[in-house]
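We begin with a single chain expressed as structure tokens, specifically the form predicted alone.
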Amino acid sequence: MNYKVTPLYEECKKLGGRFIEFGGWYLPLQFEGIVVEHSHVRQKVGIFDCSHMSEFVVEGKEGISKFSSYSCEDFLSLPVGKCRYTALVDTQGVIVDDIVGFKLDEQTLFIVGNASMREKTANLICGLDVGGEDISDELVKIDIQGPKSRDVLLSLGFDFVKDMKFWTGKECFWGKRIMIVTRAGYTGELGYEFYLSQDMGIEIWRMLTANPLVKPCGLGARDTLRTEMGFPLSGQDIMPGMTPLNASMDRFINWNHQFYGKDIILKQKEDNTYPRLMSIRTYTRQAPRHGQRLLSDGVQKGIVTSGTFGPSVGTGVGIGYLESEVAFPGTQLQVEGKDLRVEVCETPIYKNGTARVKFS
């Protein structure tokens, strides 16, 4: 086998994980079943081995400032403890990777990127200009997702999650050992992300999977959950050559911040004729599928970039890359060669997620 495996590979294998190749990695597609795992995340707690993701650290205000010049967000002014989702761009305003940045302290920025884009992102972050460090191989990443996730973590002694707000993070001690914890998520549900040393990761994975409220989940459920939320997948929805506007990342651009390619993106915004990613859904259980062409009056107006059955909404759901004249909610489109209509809709499609729940 020429694929990479995570430090949790043997643990996932013991739990009955069925594996597939994904971006050069051998990762669990499912354990008990995609729909079962999907529903468990929506109702209780699912955990995901996301150790294939890439992580970087940028030290010093100068380094953070230089990094921010490649980012649509100004991380230098970001308050300590806050997380931001945004895009890294090149000098032409084209997306290098979509990332989450977290201000660990005034001098330290922690960055999470996609596994498939690790080399390109590392070239940008770890080059002489920014001077960051790639720490991906040092960490295990466990995502704990679901409305009961906080309760489970508190019951296991992870008291530091008690007061965490949405899109925040911090360094936390568990006993005498330290980890990085964020509250963000890729499922639409209340959730936390643990960044751990490898030995600590195996120990905590075992603790979590022993809890009766928790099920291990694979890439299949992760895909159905994120598609119901309209969250794009790097390399599939976010394709080479796209700008943040093409990727419908408008709300994640800090227009008061100067970054490479900003003038090009502003011109694109003013023109407003650019194609963009939009959520789509069917009227039946039949799902749109990646690569299918979307037609209006027999003329192609888009293409399906992601598509699956959405267990929480009971219909097919997806993401389409659409021409501007059809990229608005309510537009009806036809899948080429299929007796299947789709409707362009607002994001998220599933609207009952618990991600933003507040605790007193």
Second form
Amino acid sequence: MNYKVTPLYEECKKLGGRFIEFGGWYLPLQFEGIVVEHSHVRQKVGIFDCSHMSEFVVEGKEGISKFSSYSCEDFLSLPVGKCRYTALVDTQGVIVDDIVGFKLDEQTLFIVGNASMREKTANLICGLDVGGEDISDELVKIDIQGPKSRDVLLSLGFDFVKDMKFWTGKECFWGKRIMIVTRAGYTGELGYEFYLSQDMGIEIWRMLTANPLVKPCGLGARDTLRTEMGFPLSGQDIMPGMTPLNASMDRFINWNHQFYGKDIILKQKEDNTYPRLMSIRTYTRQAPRHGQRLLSDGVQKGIVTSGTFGPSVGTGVGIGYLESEVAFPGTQLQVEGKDLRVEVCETPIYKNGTARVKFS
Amino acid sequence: MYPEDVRYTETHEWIGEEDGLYVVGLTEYAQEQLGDVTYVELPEVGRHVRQKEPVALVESVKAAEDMYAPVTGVIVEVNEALEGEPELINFDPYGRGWCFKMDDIDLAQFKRLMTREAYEKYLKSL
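Write the structure block of the form predicted together with its partner chain for the protein whose form predicted alone appears above.
Whole complex next, starting from this chain.
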């Protein structure tokens, strides 16, 4: 076995984590149980060790400008502190990874990508053209997610979360030590992401897990939470060769911005016959499963890319990669070889998430 | 954890006699491995099944597994409570989480299934 572990591995083991392999890493699938952890995030606070994710820094306006030519968002003109979710693309407009980026100051762009795509993304960002730096190995990432996350963090003295608006990020001081914090997440709930040195990471993880409102959560709950929200997983839903439109990332394309492959993507948009990712759900507790074929009148019209039971919606939920003629809410499809129907539905499937809640 | 008065299969079903019928469920080990059970598809009542034939589907948040007939026989009753509360398999695998009942079973096959002692030894070998 040659898997990487995060700096929080021993901590997660002590807490009873059950581990699985994921993208070359050995990570906790669950602690107490997937459904308990899922519900705890929807109601209180769950924390996730996301140190396997990759982080990059691009310095200087020229670098940021060059980086932006590979991204569907213009990070050069984006105001400092505002986060953007978008696609990193190659010269053909094909997705390399989906990323979150924001500027720490006018000269410094911070980028977060997925573990499974780290090498490809690093090749692009750290290449001569952009000149960025891969700082993934230095950082512990802890996601603190749930409607009570702000209360818990304030009670522990993390005062800087008080005024943070949804989808913002900044450098913060905790005592004399510096960390990067975003108000963002992958669960649909109010939440924050902490990017920390390894020492701080272990210290803060321990503080958080000692809090009675907080439960440690694994990849299992992360998967059910994000699937209920219709958030795609890079390398699973977002598959090799897909453009941002195939990944239904239309909303995250800045059409006023020039980037590689834009012409190809624009043509695809005008044509409008491209297959795309859509949320799906079943009518019972039975779940659609990754890889199942989806049929309409006996003809294949798509494939299930993610599927699970959705604890907060009470039915099977998933994401399907569907031909354009069936890719609209309300369409019913049959799962091949099973007595199971799915309905294409609006994203998110779970509509009561607290991610955008405002504080006065 | 593993009752004495039932027999066990290598695919982690248990089967025990109760009022002349044979009750079948999943073992503690099986429910532990599956995690939260979210859906169970039970066999049709009246169906004749052969030993090791897949007869039910048990889904959890992370997996979907077939459940096999521990012996040849007839399905005579299924646990309809599992439709609304599949998690009974997790909370009470030998009690309220039973899956189906069989009749007219092959008693010779039944007697050849693992005892508790043999099953516990088998689990250690996994």
